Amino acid sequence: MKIKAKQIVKRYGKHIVLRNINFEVANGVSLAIIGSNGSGKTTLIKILANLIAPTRGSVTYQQNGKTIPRENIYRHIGLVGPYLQLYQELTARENLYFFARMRNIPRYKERIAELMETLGLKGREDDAVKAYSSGMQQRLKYVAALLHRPEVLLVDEPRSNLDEKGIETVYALLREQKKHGILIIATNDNEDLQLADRKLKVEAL
C-alpha cells in the first residue's frame, strides 16, 4: 500500500487551513503530522480519510502499482479520533456487529471478540455505550477501526482519553500496525511521537 498526498490545499471562504502539503508513505512507515492547535491536523486526517475533498491537490491510494478508486478507500482504512461518534443506545456488540456488517467482514464474531480482550472491554459487550467511560468509548472506538486488519490506520490524538494501561494497550496495537502496514497519527505529544518514523509539520495560516 501507497499513500501519495499531492499539493494539498484546504479553504474555508477565504481562510486558508492547509496550503501545498506533500508526502509519501508506503507500508512499513509511520507518520506524525504535527502543529499548533487549529493548524490544520484534523482537517488533513479528514482528507486521507476520505470525509471531506480537498480544495486543491489529490490523495491517491495505490496497491500493487493500481489506484484504488476514491469510494472503496473506507475498505483499507480504519480511523480513531475524539469526533467519531458510537451510537449511544446500542451496546458495544450492537455497534461492532452493525460496523462489520456495513465492512462485509468475514467471521466478524471471532475478530470481535479478540479485540474486546486485546483491550480490555471483554465482558462488557452486551453493556449500552452510553454507560461507558470515555475512555472505554476510545478503546471502542479502536476495536471498530481494527476490525477489517486496515493498510491504513488513522489516528487523531491517540491518547485521547485513555489512562496509563489503556495507553499501553493501545501503543502496542499502534506497533503493530507500523510493521504490517502504514500508520499517520495527528499530535503533539511527545510520547506519541516516539511511534513515529517520519514528521509532517503543518502551520496554522
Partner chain sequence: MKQTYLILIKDLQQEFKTRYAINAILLFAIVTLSAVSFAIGTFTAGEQVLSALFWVILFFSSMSGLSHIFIREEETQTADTLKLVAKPVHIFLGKFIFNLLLLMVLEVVLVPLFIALMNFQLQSSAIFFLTLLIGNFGLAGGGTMVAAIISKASAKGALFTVLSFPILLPVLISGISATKKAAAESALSSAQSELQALFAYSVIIITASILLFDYVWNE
Contents of the next structure:
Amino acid sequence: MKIKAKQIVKRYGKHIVLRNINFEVANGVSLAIIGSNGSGKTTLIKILANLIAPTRGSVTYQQNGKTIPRENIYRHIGLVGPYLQLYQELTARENLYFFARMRNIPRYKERIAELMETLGLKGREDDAVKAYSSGMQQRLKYVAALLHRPEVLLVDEPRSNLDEKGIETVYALLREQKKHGILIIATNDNEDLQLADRKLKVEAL
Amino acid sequence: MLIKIGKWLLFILFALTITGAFIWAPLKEGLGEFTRVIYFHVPMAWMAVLFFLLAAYYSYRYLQSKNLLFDAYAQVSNEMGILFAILATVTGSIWAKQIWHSYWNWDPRETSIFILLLIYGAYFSLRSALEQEDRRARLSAVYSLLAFVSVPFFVFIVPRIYFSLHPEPVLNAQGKINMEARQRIVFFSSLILQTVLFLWVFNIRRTQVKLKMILRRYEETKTFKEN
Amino acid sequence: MKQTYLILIKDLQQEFKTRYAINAILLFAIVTLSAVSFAIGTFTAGEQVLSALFWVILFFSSMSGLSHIFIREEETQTADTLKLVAKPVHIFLGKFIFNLLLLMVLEVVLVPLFIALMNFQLQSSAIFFLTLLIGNFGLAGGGTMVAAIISKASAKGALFTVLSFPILLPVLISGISATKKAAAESALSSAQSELQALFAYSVIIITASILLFDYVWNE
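Condition change, the form predicted on its own to the form predicted together with the partner chain:
Complete assembly follows, chain above in first position.
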C-alpha cells in the first residue's frame, strides 16, 4: 500500500486552508502531521480519508502498483477522530456489529471480543455508548477503526481524553500498525511524535 | 458592426410587433380586447420555462465539472426565470380576472406556473441556508435537477386529470395553430423577438458573472503566491 | 443489498430506542386531525373536501418526521462514520425503506381515525389502499432525498417543507384525485389515470434520487 498526495490545495471561499501539500508514504512508514490550531490538520486528514474532496490536487491509494478507485478507498482505511462519533443510543456491541457486518468481516465476533479486551473494555459491551465516559468512548473508537485490520490508519489527536494506561495501550497498537501498514497521525503533542518516522508541518496562512 | 445592425433590427422589429399587437392584429371572438395579452403573456411563460431548463442544464454541467462558474450561471438563469414566472403569473391573473371573473382558479396552467414559482423560491431559500460555497453549489444543483424531473408531470399529466379552462396552448396536441394569419405573425414575431432579447440580456449577465469569477480567481492566485 | 438491510436495521434499532421520528409523526397527525375534526364540527364535509384534508394531514405529518433520518446522522456527527463504511446508494435505500415503513405506521393509525372521526365513506377500498401504497413510495422517495439535502443546511425544519412541497405536489395532486374517486366510484378502472400518474411519478422521483444521491452525500 502506498499513498501519494500531490499538490493538495483546500480552500473555503477566500480562506486557504491547505496550500500545496505533497507527500508519499508506503507500508511500514508512519507520518505525523503537525501544526498549530486551525492550521488544517483535520482538513488534511479528512481529505486523506476521502471524506471531503480537495479543491485542487489529488490523493491516490495504490496497492501493488494499481490505483484503488475512489469509491473503494474506505475498505482500506481506519479513522479515529473527535468528529467521528459512534451511535450514542446503541450499545457498544450493536455499534461494532453494525460496522463489522457493513465491512463484511469474517468471524467478526471473535475479532471484536479480542479488541475489546486489548483496550480494556471487556464487560462493557452491552452498555449504551452514551453511558461511556469520554475516555472509554475514545477507546471504543479505536476498536471500531481497527476491526477490519486496515492497511492505513489515520488518527486525529491520538490521546484525546485517554488516561495514562489508555495511552500506553493505544501506543502499543499504533506501533503494531506501522509495522505492517501505514500510520498517519495529526497531533500537537510532542510525545506523540515518538510514533512518527516522518513529520509533515502544515501551516496556517 | 454586425452586432450594431442586429441591435437596431431588433429595436425596429420590436417596435413594429408591439404596435402590431395593439393595432394591426384582429381580436378574437369572445375574448375582445383581452386577446392582446397573448402576445406578451405567452412569451413570458415561455421564458420562465426556458430559463428553468437553462438552470437545470447549468446545474448538470456544474455537477459534472465542479466548476463554480456553472453554478453562477445556474443562479443567473434562476434569477431571470423567477422574474418571468412572476410576470407571467401577474399578466395571466389579470386576464383571468377579466375573462373568468376571478384572479385565481387553480386551473392546471395556473397550477404549473405556481409550481415553477415555488421551485424558484425553494431554490433561493436553499441557497441562502447553505454557507459553504461548494456545498451550496452542489446541493442547489441537485435540487434544480430534482425539480426538473417533476416539471413534465405538470405539463403532460395534470392537464389530463383536470379539465382546463385555459385557451388551447399554442402547440396543442393536434399540432394545429388556432389563430388567424395576422395574429399568428404578431404572436410568433413577439415570441421570437422576446426570446432573442432576453437571451441577450441573459448573456450580458453571464459575461458579468464570468468576469467577476475571473477577477476573483486572479486575486486568489495573487494571495496564494504572496503567502 | 446486505448493506441496505444493515443500515435499515441500524436505523430501526436507533428509532426503537429514541422513538423520536415515530412520536413526532404520529402526534402531529393526531393533533392535526383533531384540530380539523373540531373545526368542521358536526356537519359532514363532502368527499371532495375530505380527500383533500386527508392528504394535507398525511403530507404535513410526514414533513414532521421524514427528515429526521438524515438530520440525526448530521447532528450526532455520525454521517462521517457512516460514510466510512458504506456506499452512498445503500445509505439512500436503507433510509428510504425506513421512511417507507414510517409512513405505513403513520397510515395504520391515521386511516382508521380519519374514517371514524370525519365519517369518510369509501366506495372502493381497493383504489384507496392502492393509492396509499403507491403514494408512500413517492412521498418517501422525494422526502428522503430532500431530507438528505437539507440536513447540511441551517434552518432545517422550515426548509424541509418548502423544498419538499414542489417535488411532492404531483403525488398530492394525483393522490387527492384518486381518493375522491375511491369515495365516489367503486370500479378500480375509474381511477386508472391517477394511479398510472402516481406510479410513473414515484418511479421517476426514486430513480432521479438514486442517481443524484452521490452528489449530495460525497463532499
